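The form predicted alone is given below as one chain in structure tokens.
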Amino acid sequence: MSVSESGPNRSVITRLRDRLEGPNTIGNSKMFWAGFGVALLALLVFPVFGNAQQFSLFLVLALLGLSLSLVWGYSGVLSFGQVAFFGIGGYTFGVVSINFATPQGITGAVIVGILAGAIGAALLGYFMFYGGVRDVYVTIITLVTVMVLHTFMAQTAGSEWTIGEAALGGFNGMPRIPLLTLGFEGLSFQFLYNDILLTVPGMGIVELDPFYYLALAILVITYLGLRVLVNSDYGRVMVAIREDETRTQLFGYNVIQVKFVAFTLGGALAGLSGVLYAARNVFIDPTVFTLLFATLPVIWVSVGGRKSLLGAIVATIAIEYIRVSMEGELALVLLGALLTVTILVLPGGFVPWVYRMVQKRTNPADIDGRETPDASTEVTDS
């Protein structure tokens, strides 16, 4: 580090590299964050010439990712169940909204959806971390949660499960959501079906979707607020805890508490996944609280690197792109046989190891610098 990025005059952008750096991820040079640059530039012109709105969905289950990453990948507390929460803010959102479809009315739904997924992460985590559960049967509890709202959300197809003007519709699902409107009443914008008009020199006019640009955003400063936070020192005490609970809790961490604040934290996030994914289709039904789409964040995580945030995006957009692409009892099949050699050959992640590869190719003298340690550099008796 030079003279002049020391002390008091280090500059501002030498001050958030600190910040958003760390041995809790990857990603810690300058050629990192030129990718990164370009990566979002990429993003920000993908609507005149992709698919937007299929896209979309992709950055909002992102999210449902990086819930599962901070929880699991950061925490070492593998939630099968991430999607109740998912399910549980998105939900929360459509009865919300419904109920108050005005501008001031559906923002506030946002809000409210976002609690109810912490609040719902809150309770299951309260019992399960302060009751003493721990391992494997936090893993399965979660999983029967999800399997629980299933089966009762299936059964709301009668009039009597209505509230207020919001029918839950069982089987059926929510119809009616509003569309996504943020803000209030002469100030307020929508997002869904509200194409912005740009006229490209060379291309002429072009269609922008609002709602792809407000789910990227959320995305982009979701994860570099993850960053931050696993780059502090509660995320280490959070790090610590999945490397060696037993010892961290020898030192003097509250490791309950820590567990509880990460899985309300993770509970939070998926439910603003949900919301958003509600918003986006105006539409929700009990598909949010079955098996296979339980089973989805962890594949995606497993593949990505649970250990890397940016690897549970690349690896949640990468999978949903090829499950939507090919549909089908295929795209099942070659979803497990991509767990499956991900287990058995990169148990550590594609993402991970693909950045350490080209890290080893541009300048092997740094492999070892701020990036992610194992477990045996990490927790040392030194």
The other form holds:
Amino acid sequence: MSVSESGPNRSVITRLRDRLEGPNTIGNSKMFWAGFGVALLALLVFPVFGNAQQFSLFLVLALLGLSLSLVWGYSGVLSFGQVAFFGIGGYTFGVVSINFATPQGITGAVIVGILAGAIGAALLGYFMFYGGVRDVYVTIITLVTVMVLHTFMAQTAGSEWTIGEAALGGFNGMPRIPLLTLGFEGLSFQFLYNDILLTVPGMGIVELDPFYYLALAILVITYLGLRVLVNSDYGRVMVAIREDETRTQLFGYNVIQVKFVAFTLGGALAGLSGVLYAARNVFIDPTVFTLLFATLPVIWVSVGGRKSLLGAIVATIAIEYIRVSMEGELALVLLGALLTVTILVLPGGFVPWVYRMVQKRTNPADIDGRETPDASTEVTDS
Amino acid sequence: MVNWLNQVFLFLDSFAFIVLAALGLAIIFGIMGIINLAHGEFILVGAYSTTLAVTKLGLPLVVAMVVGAFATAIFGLLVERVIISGAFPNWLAQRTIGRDIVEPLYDRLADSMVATFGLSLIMIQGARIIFGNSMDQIATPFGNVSYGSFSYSTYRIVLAGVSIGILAAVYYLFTRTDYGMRARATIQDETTARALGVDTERTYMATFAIGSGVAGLAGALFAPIAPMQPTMGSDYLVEAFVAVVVGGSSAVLGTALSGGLLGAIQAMFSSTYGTFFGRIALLVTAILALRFLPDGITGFIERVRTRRQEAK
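Having displayed the form predicted alone, please output the structure of the form predicted in complex with its partner chain.
Expanding to the full complex; the earlier chain stays at the top.
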């Protein structure tokens, strides 16, 4: 690529771009980053015009989509159970924050929630990957794990299912989760129900939702961080495993360990998403473990393009927006049709397809060879 | 004594439920490499069409059940042509843009799961739009048997017998008929089978229709005892799914063995700790079984048999 001149004269921005760009992500051009900046700016001013409180939910769920894109799209492990770690994170956050409802306690609960998601994924991942469970059986074990959690949480209505102050509540769920407050005693900030008032010329006083900005910041940081990860050497090994596991193993890579680490990292991200979900709704119930909810991340990631982090984000926001705004009877029918048609006609997903179209139209000569190689054109030995 | 009898009835009930729910799914998974997440909704098609045949057309129950099974088989055939093989969209595309647009979903496990899940969403919501949130149920035939302080629906005991009958029929179909031979040849090695003159596409079509018909028959048999709701399919999917993977790739033997194992475990835990824990025990058994027998029970049997033959 023309920007990566070697030598000490490379500017900080060029070096940063080098880390962020590579064959495993779409969008390695100045045009893309310009578009990225415009989109980010639009999201920053969105609360002035739109319903930020509703939109923050989509940003939180996009994190869950990203976690599945990492695990499935990049490491080739189809986890039908990302919502298990999402739910574990959310429930853990609820239990800890109800018991320690101080700013330190709630901040700690966020960390413990993320850790719980990661530990849940690590335990299940260790059990599966080091036990030699492969392919579709991983998918089925993760799906069944979600079912176990759903059946278990649904029967926790009794008073014996109370941890400290927090009652798990069975089907009725766990209410009265404290408002999200980060920091420590004396220096803390409450992100929920705490409008920032801003005077905009021509519009008067505008109320901004700090939780929206928190979710947006976490999403953008996670996206950029994952871009760095998947374009690093480690990311290349992950992609190699996705494309041909046996061959990667024969090259001497520890395939099992890489899958285990990616799965655990995905669990931590899903846990973070679950924490923010429970904090935003100040409530969590076993619907997070239902089959429909377990399938949503798979839908987002397949429709958006599973080999693309950006696809996961765009599709999550778009599909959830459609789902919420189409409260009619036909919403699920359309969602199902969208899903089936996408898998049949565009198995690679929407976002990579749109990106290819745009690239072809604007600059047909500038296919710079850093895009993802198409797996089906590779020589395979099967 | 009475408690022991109760245990047996609980086991027969679980066994019949698991076998009937799983068999159609097992046929389609074992032969075509398709995981049909709309399987529960195929059962729903069978149950709904049986109920409608009784309440709207006034057919006798047994005839209505056959109608239910056939309706689901035809529906399955349509699904195979449109979604699984993509033959119909490709036919259209050939005539409009001159090239295929869909690649068949055979042996693409993840994609087949996602595509059929989309289908199941459409079917659940479609059933809700057309038939509403519940439907009149047909009466359970045969009355009850009672023993001690317990009483039990005779129909459920009959179901256990019927499920064994269906297992035997499917076993006969796949091992003793020409179609069965072609179907097994197609699983073993599709390319060679095609080279030897087997029309694999037709075999896939027939297999999907048969698997759907068996699912529809299960729905027809459950129509008198299960609540008729648009979401009823999801009650069957998980158990079916688990039974198929625990059983392994051999459709009939695997389903029978895993139905026996999982049914026994569910009955034992349900009677001691309640239905919730019965279900949890079943699911945990499935997770452990997959971890220690990744090819299922029949895969394990196969391995032991091969090892014995080598030792000789």
